[in-house]
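This document starts with one chain, in the form predicted on its own, laid out as structure tokens.
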Amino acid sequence: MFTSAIVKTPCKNMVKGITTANLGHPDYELALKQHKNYIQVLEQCGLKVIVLKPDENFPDSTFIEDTCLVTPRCAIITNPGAASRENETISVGRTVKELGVQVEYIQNPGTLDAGDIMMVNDHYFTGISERTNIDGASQLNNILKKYNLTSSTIKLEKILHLKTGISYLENNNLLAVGEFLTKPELKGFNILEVDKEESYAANSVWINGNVLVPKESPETIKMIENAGYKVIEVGVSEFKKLDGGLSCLSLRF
């Protein structure tokens, strides 16, 4: 059960966030108000959530998600793979510390983007990415078996985040799609199938027995809802301009 939630307000330059979407810009006041919707939900699910302030230094700083692994035992300081996004950590790192967290850094040359790392109870599954090198799911390992967890990885083909295409949604039920639906570390799930036109949402987020899907998935949410899983819709489409998806914009634990 997770019960608290750090999420960092959008910053007006997130127009001039890193995108590959092709989608357009995002519309600033609208993604405010997405925001502010999804720190709802987040309460409705039962999580206290801390709210950071925006930062125009940072225009994808509201992917919060990229910059810490919080683990029940630790919370992993990352270094993220993209130059622009580096000092994006030293916030959230004091914000956590303040919280009493004992806290661990990835250092150079190892590069890590927490929207790379799933956990599974007491593993996190690490994809080796654009933004997440060897070197850097090395040293998370190595911390992770202090706080006695393990990790392991997987090789990303086409896609940004190894949590763009998977979700776990607890009881050994996996959402995915494309490249995730053959991999040989993943047989071992039960895999819900998410249409590729519908691909956006496979990056869904558990939080205490309810499954976030972004709007406008209708064959994700159904498969999802006979699944035995409470859904509740959120419109995150000024996020997805950016590449960004419903588990990017939060720490949860």
Ligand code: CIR
Given for the second form:
Amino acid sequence: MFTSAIVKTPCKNMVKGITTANLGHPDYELALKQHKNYIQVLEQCGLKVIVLKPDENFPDSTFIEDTCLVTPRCAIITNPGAASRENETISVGRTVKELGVQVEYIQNPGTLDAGDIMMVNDHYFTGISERTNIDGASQLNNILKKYNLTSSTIKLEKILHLKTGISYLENNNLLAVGEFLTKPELKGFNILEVDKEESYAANSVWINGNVLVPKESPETIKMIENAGYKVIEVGVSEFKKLDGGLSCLSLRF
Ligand code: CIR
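Let's see the other form, the form predicted in complex with the named molecule, since the form predicted on its own is already up.
Following is the full complex, with the preceding chain placed first.
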């Protein structure tokens, strides 16, 4: 069960965010509307939501998931792998300290985006990607060990972040697409295969029995409903234009 979330309002400079999507610039007003709706959905799932102010210095800062991993025993401030995102961690660090949790840090030369971390009970799968290096993953592993938590790595081939291509829906159910359908590290899961045409929906979010799924993913929605979950469709088209998915927009704990 999750009780809380932290989100960060998108800034006007989000239009300058990093992207490979080729879907054009985001519409800022629509992004704000979608972000407000996202917050309402988190609240509807029973979470208390802390909303951080926008920061024009960091175009990608609404993708707050990458800056911190909150576990039930500690919060780990990451060291984002993209140069323009390095200092995004400052404001989230302040916020988690105020929550009174134990805070740990990933440091150079280690880099790590928490979009590359997937929590499965007490275990944390870590994607080795263009953003997360072996040193970052090994620092994370050492920190988690101190708290009796474990981790293991999965090498990414094409996909930006681990959770761009897989999402854990609890009860051993794993939503997956593309390169993740055949990874030996994931073979113990009951894999729900997302069609290539809807690959963006592989980044869906389980919250307290509900699954948030991006709008316009009819086949994935049907599949998740058939697996017994309540699906909540969420419009995030403007964030998709910046390679960001549903999970990237919040820290959930
Ligand atoms: C970036 O490239 O860093 C942002 N434009 C998108 C980050 C998406 N975050 C995520 O998948 N966890």
